[in-house]
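Take a look at this single chain in structure tokens; it is the form predicted alone.
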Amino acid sequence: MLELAQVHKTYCGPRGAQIPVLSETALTLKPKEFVAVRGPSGCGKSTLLLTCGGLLTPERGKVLFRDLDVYAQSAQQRARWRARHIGFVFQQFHLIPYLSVRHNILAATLPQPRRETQTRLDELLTEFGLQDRADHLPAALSVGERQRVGMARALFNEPDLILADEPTGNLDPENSDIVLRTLTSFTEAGGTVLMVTHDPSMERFADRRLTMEAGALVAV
């Protein structure tokens, strides 16, 4: 489904020094696969996700989605591709503070309008137990509820691939379990998940486990 072919990405460090974050990184993700990548903070895990999601252009290498060269597209084309095929789940949720739960979830339709919007919204509100919170602002929600809103938003357009950045990092065990079981169900239905984490206990749901070392991915 998605392939990283010898992807290289650097950041500019002190005095202009080039610091490699992804070093000729190679990765292939298949349908119905849940892949977990573990590594300490600052090792490049988030950079990996952003690069996979068409948000961070590498200096070298290619990101291929079903043979489509993602970074050969214009920024506008990538935005449409991302809205149709990619769902993002974040540790910090990234909800819009002045929008209700309902409209935070519907934000997924801005770059990718779809039919039967209300039906899909009602399905997700029910699935994540948010019916009674639909008109609440994020500040009125618990931490677990905020992440469930983020999950609903990521799933709204029925993507092929979910990129999850420390999705359980702020959650208690019960809500962590909800998130991980949702991601597992997504892969069982045919989707693919790439999750990065620093917590080895979060890997138990993954089909494949990798660690990130010096910008490269190594099988556990």
The other form holds:
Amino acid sequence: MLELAQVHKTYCGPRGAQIPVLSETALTLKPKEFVAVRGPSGCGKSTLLLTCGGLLTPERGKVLFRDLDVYAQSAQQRARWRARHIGFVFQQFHLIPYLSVRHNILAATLPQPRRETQTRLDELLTEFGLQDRADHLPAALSVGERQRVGMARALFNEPDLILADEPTGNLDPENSDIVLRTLTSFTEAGGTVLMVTHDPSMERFADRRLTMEAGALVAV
Amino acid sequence: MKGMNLTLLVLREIIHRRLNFLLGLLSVACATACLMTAVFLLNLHDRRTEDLIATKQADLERQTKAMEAEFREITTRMGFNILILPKDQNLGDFYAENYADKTMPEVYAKQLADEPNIVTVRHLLPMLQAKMTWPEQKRKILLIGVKGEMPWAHRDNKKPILRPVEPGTVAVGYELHQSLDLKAGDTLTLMGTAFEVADLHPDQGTIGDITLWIDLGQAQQLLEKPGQISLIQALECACAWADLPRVRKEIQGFLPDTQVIELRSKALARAEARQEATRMTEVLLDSEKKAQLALKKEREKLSAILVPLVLVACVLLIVILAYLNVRERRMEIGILRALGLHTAQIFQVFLGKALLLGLLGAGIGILGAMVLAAVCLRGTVESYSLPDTLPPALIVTVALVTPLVTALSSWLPALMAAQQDPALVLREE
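Right, and the form predicted together with the partner chain of this protein, after the form predicted alone?
Complete assembly follows, chain above in first position.
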């Protein structure tokens, strides 16, 4: 489904020093696969996810999605591709503070409107136990509820790939379980998950475990 | 249920960050109201000026008519001046030269003065004139011999309007005393006779400037015309029934060898009086218009400083607020980009807010200015309508231009938002 071919990305450090973050990184994600990438903070896990999601252009290498060279597309085409095929889940949830739970989930339709939004919204509100919270603002929610809203938003457009950046980093074990089970269900339904984490205990749901070492991915 | 759209997103954000929006709204409304009020005040001033000028014009026209009537009455009472010339004097030559070359006996003047039945003439001035070359100075002059007014034998004499010239003295016209550098007390020689300069006449711009006035007797002697005069000026001929044919008839009854002409037309005097009255009216009106124009210019100058200042302050505030809004929403922009919004859509979100700000601000500003104008108009004596002072075309223009100005002011911050790299903020997590 998604393939990273010799992707190289560096950041500018102090006094112009080039710091390699992704170093000829290669990764292939298959449908229905749950891949967990572990590594210490600052090792380039988020960079890997943003590169996979078409948000960070690598200096070298290719990101192929079903043989489509993602970075060969224009920014606008890439945005449309992201809206259609990718779902992001963040550790800090990144909900829009002035939108209710309902509208935060529906924000997934902002790039391109879709039919039957109400049915899909009801489905997700029920699935994540948010029916009673539909009109609440994020500030009124617990952290677990916020992450569930984030998950619902990522799943709303029924993407092919979910890129999850420490999705359980701020959650208690119970909510962590809910998130991980949801991601597992997603893969069982045909989707693919690439999750980065620094917590080894979270890898138990993954089909494949990788670690990031000096910008390269190594199988555990 | 429909999904989310950008308009809903903009509206929700405005409600959420209402203070930011209200500040912007207040700024736009103030700038719009300020502009509209400045235009209103200038228009009101124009209307008032027009009305004031019209009223003053009407007043002055009334006053002019009254003045004309007064002048007519005065000139009628003033009577008129006549000239008694020798009968053989060619009037064509006299009118062309303004000079009588024929003579008649000086005794005619005395006969008139002694005649008890002459009632119309107040002053009698006999004169002898000669256009000649001043032998000593080799220049053309008009020599006039005068003896003052003839005293009336049978009635009270009026205060004289022409002083006699004492024998041995001379009064000198302006051009002559200037060019010869003559001063009072100097002595000049005319045809071999010495005269003391007794009077220096001011500039008249007429033939009087090259005239020498001497005593009539001496003039008759120098010109070898003893007992002769060229003309008699009969001045201020006035009585209730007097007009030129009657006066002429009366005088010619006593002096059959003379002819009588009017020295200066009564009609001309009246016309001049009317012209003077009209000129005064025009001067007054012109002065009023100038004063009003100066006042308008002052107000325009003040508006020209105040309005742009308010507009610039408003634009700056909008730019700052928009920039702060973009900074505050960096993460939100990152999320929206992660959700699949492209740069143009992010740009629309910020520009849409600016347009809404402009529309609402213009609406409030226009409404405020209209209320203010209505209150002002209610307090005025004149009955001006609101469209007179705040034209609908101006309202439409302001309503259309204001959102454009706010959109332009927010353009750069919106562009910054659209071009923001989402990876930068999302990695900050």
